[in-house]
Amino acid sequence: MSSQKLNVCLSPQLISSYADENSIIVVIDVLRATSAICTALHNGAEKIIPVVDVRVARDYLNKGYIVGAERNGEIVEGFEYGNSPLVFAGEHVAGKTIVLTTSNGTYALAAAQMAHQVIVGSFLNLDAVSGWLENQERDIVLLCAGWKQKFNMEDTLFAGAVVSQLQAANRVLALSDSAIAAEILYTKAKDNMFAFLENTSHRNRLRTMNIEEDVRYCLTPNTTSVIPMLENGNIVKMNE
């Protein structure tokens, strides 16, 4: 059996059970933080500063930064942007530093920062992330941000997609039970993920906000080859 492990961590609260300072962690928040990060860097943003505290985000806003602030799926009062990736898909972000605070994604990034390397995954950059991971030799942890530290379906599906691609590339990895389960879910969902997620909690949450367009966008695979990585507290584009 391979000594290199591929784990799926289904909540940031469990991260210490799966990862350490030698691990590579892929942070996943499909709906919508990691999709927004990929979109912003794809559209030329220089870097993204993830912050956990809304008060810190507000300080940046007062200094003139572009700031995305979301809680419970909604834009925080007083901010122009939330975590919709579509608002970061334009020339207005080119060359800019963006500050982002969200309910789940930025919390997961903070939980992951002890790792050897942290990258950001979404369906938008699925092939790029999987291709990069194929060439790594350290243990890999696919960290699902979930919803308020609880399991959610969409992040698990993305983790399963990565497991599936690494398996297809004939990488011999020691899979955790959660990695096996994620791949099984993805196999069932992959032909129509939008329909598969129809009754899930976050789909329902976003449906009530009339932002189904975001969901479809976030489930669209391989619209960018950008791999965001955490470097000195900032998220920047990995050199290709």
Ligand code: MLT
Second form
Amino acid sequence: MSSQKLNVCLSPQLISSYADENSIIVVIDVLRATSAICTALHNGAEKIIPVVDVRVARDYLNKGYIVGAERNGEIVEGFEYGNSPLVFAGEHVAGKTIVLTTSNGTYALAAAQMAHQVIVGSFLNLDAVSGWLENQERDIVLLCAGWKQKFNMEDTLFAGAVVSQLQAANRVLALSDSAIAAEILYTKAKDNMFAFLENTSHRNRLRTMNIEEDVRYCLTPNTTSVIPMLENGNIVKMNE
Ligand code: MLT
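Take the protein just shown as the form predicted alone and give its structure as the form predicted together with D-malate (MLT).
All chains and molecules follow, beginning with the one already shown.
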């Protein structure tokens, strides 16, 4: 059996049980923070500064930065943008620095910071992330941002998709029980993830806000080959 581990961490609260300073962590917040990050970098944003505190985000706003601020799925009062990936999908972000604070995604990024390397995954860059991981030798942790420290389905499905791709590539890895469970869920869901997520909590939350379009966008695989990575506290594009 391989000694290289592939773990799925189902809540940021569990991260110290799975990862240490030698790990590679993939931060996952499919709906919608990590999809927004992939979209912004794909559209030419120079970097993204993830911040946990809305007050810090407001300071950046006052200095003239483009800032996305979301709490509980809604745009925080006083900000123009939340974290809908669609608002970062245009040329207006090219060459810009974007500051982002979200309910769970930026929290998960902060929780991952001790790792050897932190990258950002979403269905939008599924193949790129899986392909890159195939060539890594360190232990891998797929960190699901979840919702307020709780399990969520969509992040787990993405983690399962990565597990599935690494298995298909014949990578022999020691899978945690959570990795096995995530892959089983993904296998069940993959033919129609939109329907599979029908009654899940964040899909319902976004539905009441009338943002189904975001959900469809975020569940569309492989629209970009960009791999965002954390570097000195900023998220930048990994060199291809
Ligand atoms: C988060 O960080 O919790 C999310 O991205 C929330 C959202 O969908 O707006």
